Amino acid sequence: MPTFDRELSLTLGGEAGQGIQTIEYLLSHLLKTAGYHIYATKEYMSRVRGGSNSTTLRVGEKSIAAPCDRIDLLIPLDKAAITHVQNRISPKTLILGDKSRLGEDFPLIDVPLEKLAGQAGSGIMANTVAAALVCGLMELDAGLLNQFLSSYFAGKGAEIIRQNLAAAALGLEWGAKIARQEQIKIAIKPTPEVKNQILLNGAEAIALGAVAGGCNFVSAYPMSPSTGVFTTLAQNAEKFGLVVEQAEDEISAVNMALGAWYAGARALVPTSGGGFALMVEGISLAGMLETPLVISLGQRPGPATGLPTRTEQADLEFALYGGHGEFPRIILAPGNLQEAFLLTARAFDMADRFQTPVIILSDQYLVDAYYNTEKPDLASGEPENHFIKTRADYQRYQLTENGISPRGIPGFGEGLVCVDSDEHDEAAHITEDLDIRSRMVEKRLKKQELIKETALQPTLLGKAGSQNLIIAWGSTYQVVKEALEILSLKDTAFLHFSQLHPLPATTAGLLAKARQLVIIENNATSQFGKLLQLETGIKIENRILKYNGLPFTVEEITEHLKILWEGGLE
């Protein structure tokens, strides 16, 4: 009898335009709302329609945020999607599907989801039966999933509910039917606390945090993977009090956000590795106007549009270097939903305080990605804002010892805010004084010690002093920390980075301490190692890359660190 007792991993794949992305949403909102733990992550082909898409829901018992290659239960549409994903079938791997569209190279419990969907009224929703087949084989309420669909169609007229209620009445029933018949146990179960936690996906935690730190104008020029940072905060915009301006390209897109920071908006731009290749001009004109400013980067494969709909974590050195001329910037990187909230919003503060421009550094993975998670922690309350009120003998780029100069803002006061793109005296004249350019130069970069020692100090799992250290940074610290919890490594800890840049005092001491080290990332050149070699003169040998344009799963972490660890790692 295959039976499912704390967690089960399902995986629905189909061509774009089968609705895959409808489950994926379906799904995990309701299993949620009935109290399972729930983490959803996508790969799509970057097409309207055709190509092969999946999407995988791990359905627990206990708080899930990180991807796996396991399958237990398949649900394929078309029979692409079967060999899309083979090569994470097992033995154990249940599959659900149409024989006659499937064939019979694969066993599979055969479901004719297009004639039920026929029978409901269209072929078209054979999502829908797909979704209710598994709260059928999870013997799921029939009024929730009923209440849940008549919701989220509402907007589509009563027909069309109709169907979808009569599709998903037929999906449930054979969903219980093949339960009896192959004996199949799904017995997780839900959990209380879950009920009060969010679902949501990290396009919509960057975008909330943006909010939450004050954010009032948003400029961009859509591009995957950050649209969805840009469409949460455009469909709530009257909500927020914001205002949200689609730009014809993302040179307009930063500008509009510089000149919103000057008239005294907190201003962001969601952008991705292409779109930031525009901003990079915009991005030494914040360097030298010492205007605030906050980019959300998706990153995703390069160079040039490589894969546009995959991730990778290979923009660092771009967000590190983009730009001409030398002037302080922030790199930070969240390493899951809430620091994605909670960086974002501070952020915000940081671009502020600094005068500075402040990059967030996610990619498609952590954008995509769906898990319930604890509401995030405003105790911070309202938003500060830093600019000051002026003096009619106001200078705005005053010599100060800490080398930041009280911004003004124009009409707020008595004194003229001017700024200049060439170089500038203290009132913002154009200048040639080439004694004046050094001491400008000097004061713009003497605040990058400033923001040094309030850098953000990496989350350390495990005992400090370890023998061995694992660093990753970014968006792979769930995956690194699920594959640690599995194998109880002795003497060994995980240092994880959400702070890229400035970073801080402590990093080479933390290095220091550990015998060996190992470094982990989504890109093909070890960024980050590099960065930190740089940074503390430790070069680290022992690297774990990945660059396929796909996350890392646990299984994968888990399986190159007992290579390592077999290969001599103690």
Contents of the next structure:
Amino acid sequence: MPTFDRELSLTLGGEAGQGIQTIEYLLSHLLKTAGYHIYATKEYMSRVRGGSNSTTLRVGEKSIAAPCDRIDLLIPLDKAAITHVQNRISPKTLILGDKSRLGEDFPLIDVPLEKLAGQAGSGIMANTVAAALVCGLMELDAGLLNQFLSSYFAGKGAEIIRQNLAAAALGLEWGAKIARQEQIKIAIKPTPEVKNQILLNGAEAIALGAVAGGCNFVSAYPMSPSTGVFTTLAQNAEKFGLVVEQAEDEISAVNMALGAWYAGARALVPTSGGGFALMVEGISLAGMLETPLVISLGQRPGPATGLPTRTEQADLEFALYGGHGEFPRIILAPGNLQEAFLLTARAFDMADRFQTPVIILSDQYLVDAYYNTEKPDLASGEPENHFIKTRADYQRYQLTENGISPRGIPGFGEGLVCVDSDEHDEAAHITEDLDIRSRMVEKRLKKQELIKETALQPTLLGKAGSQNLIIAWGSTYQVVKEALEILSLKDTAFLHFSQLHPLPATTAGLLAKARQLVIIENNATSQFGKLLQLETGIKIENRILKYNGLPFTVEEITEHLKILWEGGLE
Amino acid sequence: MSNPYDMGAIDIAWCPGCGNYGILNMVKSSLSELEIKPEELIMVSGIGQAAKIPHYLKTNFFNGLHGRALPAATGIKAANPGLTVIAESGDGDMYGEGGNHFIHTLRRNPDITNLVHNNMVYGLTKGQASPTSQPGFKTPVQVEGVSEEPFNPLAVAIALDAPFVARIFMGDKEQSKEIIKQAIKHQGYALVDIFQPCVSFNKVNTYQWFKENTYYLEESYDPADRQAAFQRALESEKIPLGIFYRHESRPTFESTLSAYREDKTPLSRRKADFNKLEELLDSKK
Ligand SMILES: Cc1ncc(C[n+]2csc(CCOP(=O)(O)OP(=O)(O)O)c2C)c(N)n1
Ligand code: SF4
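Would you mind generating the form predicted together with its partner chain now that we have the form predicted alone?
Now the full complex is given, and it begins with the chain already shown.
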């Protein structure tokens, strides 16, 4: 008898426009409300209608935050949805769907989704039937589902609500019937701690983290996958008093943000690699003006327009080197939703304190992934501005011991605040005095030392000094963590970096202790490996790299590590 | 009377006889006559000879990148609408490198004054054609003379319904200064295209040439008439000077922002509302 007691992996597939996103939203929110740990990740094509997209939901008794290959239940809305995920289907996978549409090529349990939807009023509600079907299989409370649907469709009028409730009732009944007849048992228990957790995706985590960091100005030009950050902030602009503007291009967006910071705002620019390419001159300008700047760079595969809706970690070197001349910068890469929130908030403080650009590297995988997590702690308090009230003799680029010149803003104090993109003297006037040039270069670079002192330590899972050390950065944190929990490898630890530049001074020491190192990156050339070698002299020979546009899955990492460290297995 | 914007004896990087000096003086006296405090004014510029102007005025300035004065100025104004913001640069900067921003700033309509030194040449890079160079104008790059149609900033601005569109010649001090003052006082985006002789690289459009080829729009001319304004902006035989187009019907960019609907505090003095943030996070439970 197919039984799922600790966890269920459910995949839904269909064309764009068939409502897969709605099912994902409904089920993830509903199951979270019902007290299940929930995780959802989607992969989709760059088109508005047609194609083949899928969403995988994992429902469990313990917190889950990583993609897996395994499919326990597959609900395809069209035939292509099956072939699309064919290599993830195993003999144990149960397929539920419309036999009349899907044909006989695959063994499946017949559920006439469209017909049922038709009975309730219209075939387009097949997605509501599918969502309810899962609830029926899980013996979920009908009241909860009805309440959820009523509020979800609230804006669409009474008739739509009524029809969807009818469709849900039919789906629920079919689900329960299948569970009885086919003897499918989903025995995952809800957990009380889930109730107090929040469910959100990476884009929301970054956007709300920005608010927590005092962000009050957003200028951007839309580009996947950063659009979610932009829209979340736009939708909350009124609530938080944010200025949000869609610029004519990324060049304008970054220059607006620099103007805003100069005038005392805290500005964020969300973008992706292609947009960042246009912002490079602005990054360099921030370096020269010593104006703070926060950029949220959601990576997608390149070069150029690449794969617009897929994921990759291949813009690290670009973030590191984009911009001409030499000046300090900070690069952060959150490993999960908690960090996405907290590091984005922190980015504003760092940018303000060190008067330099901070780039938050996320990726399509992270911004689109949903799961329940602890509500981030706001106890660290409301952000503080680091600008000063100026005196009449104020000089923006005063040479100081630590390289940080007190930053004034125009209209606050008696002084004049002048900034210049040409090399300048302490008063910001253009200079070709080459002695001043040298001192200004040194002043700007001095800040890098200060920044390094405050660098975030990498997260170490496992014992310090382990023989085997796995290294990863950014969004791969959770998947590696889960793989390690499955494997229980001997004498193995995992070191995850969420500050990539400047690296903390401890880095070389941490790496040198291990006898075998392996690096895991969602790119083809191991960009972080190269950076580590540059900084520590240590070359990491073992590399687990993936660059087909999809994130790593738990099974992939597990397999790779098994092959590599078979002997290390207990 | 001493001018608060005066820098005293400084080294100015312009060629002797350049039209930029006259513009600097006009801008300086306009600002002091309007009694705008230097602490509350931001001069924003790009790169070029004209773009050096903020360095010659005692005020706040943001001297950014080539072509990017307008986005930076928009960001400054939107962060603190209480400030007076002037974006001032050359024709290459504003209409060439910054052409896209020029168009979209006009659509956005922030309350900033855009002063463009139009010398019909690239000064700082030593004499290449600019978007406003006249056909036939020969340079080391345009060896056979400019063949492109010159950019018509006024016609473009009127087409985009910019609420204040004017052209002046720096040689006519008094009239020009009055127009600059009106532009600064105007609520919303104001364009003043300023004819400026470049004595080093433009031997065609000289002081004499501007004098001979320009005239003022007649007293009876009505700047509220958009059709007429457009027509006058297309005249090229003799070039009109004055306020071509002016109206108050478009809301400014800042006034449309929900952030300022109830609260006029500049962003620098606002605090993140943690209660609302807690509430929003709780709604995700
Ligand atoms: C991105 C970029 N491209 C090119 C330049 C070189 N450059 C400096 S000023 C200038 C043209 C300036 O012409 P204009 O705005 O008409 O000013 P003018 O010097 O005539 O006053 C150019 C091309 C630059 N600084 N930055
Ligand atoms: S090059 Fe032309 S515009 Fe520049 S300062 Fe000399 S005369 Fe003036």
